[in-house]
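As structure tokens, one chain now follows by itself in the form predicted alone.
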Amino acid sequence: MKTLPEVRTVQHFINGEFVDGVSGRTFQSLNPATNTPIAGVAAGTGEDVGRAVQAARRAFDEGPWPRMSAAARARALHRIADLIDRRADEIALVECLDTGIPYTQIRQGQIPRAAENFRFFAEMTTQVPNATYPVEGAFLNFTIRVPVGVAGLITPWNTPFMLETWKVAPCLAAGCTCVLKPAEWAPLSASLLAEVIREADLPPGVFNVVQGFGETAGAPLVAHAMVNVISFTGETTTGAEIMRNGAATLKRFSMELGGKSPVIVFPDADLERALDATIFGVYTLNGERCTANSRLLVDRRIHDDFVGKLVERVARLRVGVPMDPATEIGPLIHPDHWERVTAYMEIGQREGALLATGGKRPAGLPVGNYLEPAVFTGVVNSMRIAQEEIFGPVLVVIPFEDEAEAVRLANDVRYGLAAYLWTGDITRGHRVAQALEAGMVWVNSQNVRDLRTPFGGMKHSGIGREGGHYSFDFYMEYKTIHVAQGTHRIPKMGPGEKERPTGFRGLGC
């Protein structure tokens, strides 16, 4: 059993220093396993956001970071990755304490991925493509990429450290500066990221953290006139409000929002692997995963056998304290979220679905936000439990008759983030994958990320894409430069009676 580190009061990180909030107010971060306070956290206000944005703006306008060579920025990002690896046990412990996610899942998956995010974008920063457009004998026209400016980064409470690095790494690689606003339900690991970045010796103001709530810290960050772009991961209605709040200053947005992703299982699939992937995709990370396959669409011919094995396996999943290596599902993030997820147990049964297993507080865990992993059967796709993002360890099962119905059911939600399908017919795999309304589709695979590919969703699941060079499309601007190589004709205006312009060809708007 690991020993948890001492968690001190969590401050803001502004201009290279940890500082208290202007108001002096704090809020408590709770341990999801006990709902007891584990830290006091600075409650950011508009004044704190203003200080952080000014530091980021000054670092961008006057500091060395945007003017460094790509190779120099890459070396700095590699230093950050090395420091994350060096402190991986400590970061995983704090993340486990703050989120309730099982320690093994954080330490073996999320923290190595956080370091890899920095290494990946360190390499990408030296490969930003430019282009030339010569006009023979007249012009050399070319495009370059320049950093967009100050980025506001608003991150969620599920796997917060990894998702913070997913935004911070490309932002810094592009030469931008940033202000990070972590989720108030899981604020602790952002402070560790600030320590790592300070130890990596980045210039002051390049990376800043303002802790606090969405209404009092997030909203001022979105509305601030000196912030050029906002990258947000979170719930769909919050994303819409952020866009409204930032519209007056014409911000660019990248939004990774909600999901209700299907996994489709055809009879000719490798059913054992499909079963493993279905369980992994919806129940790891306590079911609090944006790309969770929370709707199982299964061919009616194999429905009873497949679902029977599924329910039996889910009933055996080990729910327990996050630090126990045997734990597969820990507590949900917060009492409010526990109330919300458990409310769907009653909603689903009231709608006529059968709660085949789980959905109750586990025996022997009387405190904390624990919930047995649940499976609903007899579900109709119009039910709320099939349409709304529950964001917990809850799977709904819907049978289908044929491929056409499977596609129709899969697409019949407002979300379109991810989809998964299992089939032994690769032709059908291609056909169905292209018919699904989802930003990402995995065929005969669970959620295995390729960091070079675009990440994001369709419909109400988001706007824009990040990952690979697509991240640079967001954090960088195109600049086109036209260099004359001769004395091309320039029409004269106001020449008098003897010489009048005869035409204006090739002039831009």
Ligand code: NAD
The other form holds:
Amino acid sequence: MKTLPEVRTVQHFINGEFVDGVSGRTFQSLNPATNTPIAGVAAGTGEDVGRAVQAARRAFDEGPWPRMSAAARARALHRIADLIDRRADEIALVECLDTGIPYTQIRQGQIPRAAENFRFFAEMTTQVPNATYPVEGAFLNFTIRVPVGVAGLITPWNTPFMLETWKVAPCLAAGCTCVLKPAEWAPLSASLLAEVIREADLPPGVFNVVQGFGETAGAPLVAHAMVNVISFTGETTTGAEIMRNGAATLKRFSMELGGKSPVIVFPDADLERALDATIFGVYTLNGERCTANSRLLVDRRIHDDFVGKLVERVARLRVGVPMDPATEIGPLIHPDHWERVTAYMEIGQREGALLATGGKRPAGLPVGNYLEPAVFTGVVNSMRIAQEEIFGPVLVVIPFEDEAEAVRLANDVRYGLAAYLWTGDITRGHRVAQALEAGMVWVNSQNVRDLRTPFGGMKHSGIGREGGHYSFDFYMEYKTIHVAQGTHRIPKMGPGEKERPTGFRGLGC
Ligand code: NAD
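Can you swap the form predicted alone for the form predicted in complex with the named molecule?
Below is the entire complex, every chain and molecule, led by the chain shown above.
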């Protein structure tokens, strides 16, 4: 078992320095396994945000980062990736203490992926595609891509380190500078990211972190006139609020929001693999996962058998302290979130669903935000437990009669982030995948990401896509340059009586 680091102090990171907040106020970050404080964190205000944005603006307008070659930026991003790898154990430990996600899942999944985000976008930055549009003999028209400016990056508490790197890597690769506002329930690993970026020797002001709450640190970042774009990941209602607050300064937004993703199991599927993937998809990361397959739609003909095995397996999932390598489900992030998730146990049963397993505090874990993983059966799609994002280890099971009903139920929800389907019939696989209203569909697979593909959701699950070159559409502007190659005719205005201007080419807006 690893030793716990001492309670630490977490400051902002502005212009290459760790600094206290202007107000001097701090808040505590809790260990979800004990609900004891593990850090005192600077509680950012508009003044801290102002300083960080000024630093980012200066670094963008005057500093070397946007002006250096893509190859030089790529080398810096590779240095960051190498440093993450070198400090992976420590980062995973801090993340585990701060979030309650099992150490093995963080160390084996999240931290390598964080390093991979930097390596991937380091490669991408040297390959940003441009286009030419020659007009024979008259013009050479071409596009170049320029970084958009200062980005505000606002992140949630689930898998914070990985998600922060998912935004920071493409942002820096594009040549932008940024201010990151991490979530108040999991602020620690952002500070380690700042340490890594400082050690990688990026110019001051390129990457800044302001810690604090959404209303007092996030909102001033969104409203700041010198911030060009906001990339936000979080709840749908918060996303809407942020868009309202950013409207006055005409922000560009990328919105990665909530989900209530279906997994559809047809009777002709490899049911063993479908069962493994269903359990993995909803109960990893403590169920606090945006792409979780939290609604199981299963053909009525295999329902009883499939659900019987499911419930048996879920009841055997090991809930425990997140540092224990045997733990499969750790404590939820915060007591308030535990209350919120647990309330759905009551809500579901009141609505008439059957709580087939779980949903209680596990025996032997009297403190901390522990919850037995739950399965609801007998669920009707209109129930709140089938429509609302619970964001915890809770799966609802809904039977369907045929393919048409499966698709209708899958789409009958306000979200559209991910969808999963299991079938042995390739034609049906394609047909259903195309009918599902989701930004990302996996056929006969759990959520295995290819970083080149666009990530994001439809409907209330988001606006825009990030990943691959789609990230550069967000963090970069197109600039089109038209170069005359000869002496094309220019209409002459004001020549007096001698000549009337004709041939009004060039009257576009
Ligand atoms: P949240 O919306 O409560 O908070 C997210 C971030 O926004 C935090 O940093 C918070 O401080 C900040 N914030 C809150 N109010 C703000 C405001 N008015 N102005 C600016 N910033 C503000 O979300 P959460 O509870 O931290 O995270 C869980 C949610 O995130 C779930 O809905 C989940 O589905 C979603 N999520 C989505 C994705 C995705 O890629 N689609 C990925 C992970 C999580």
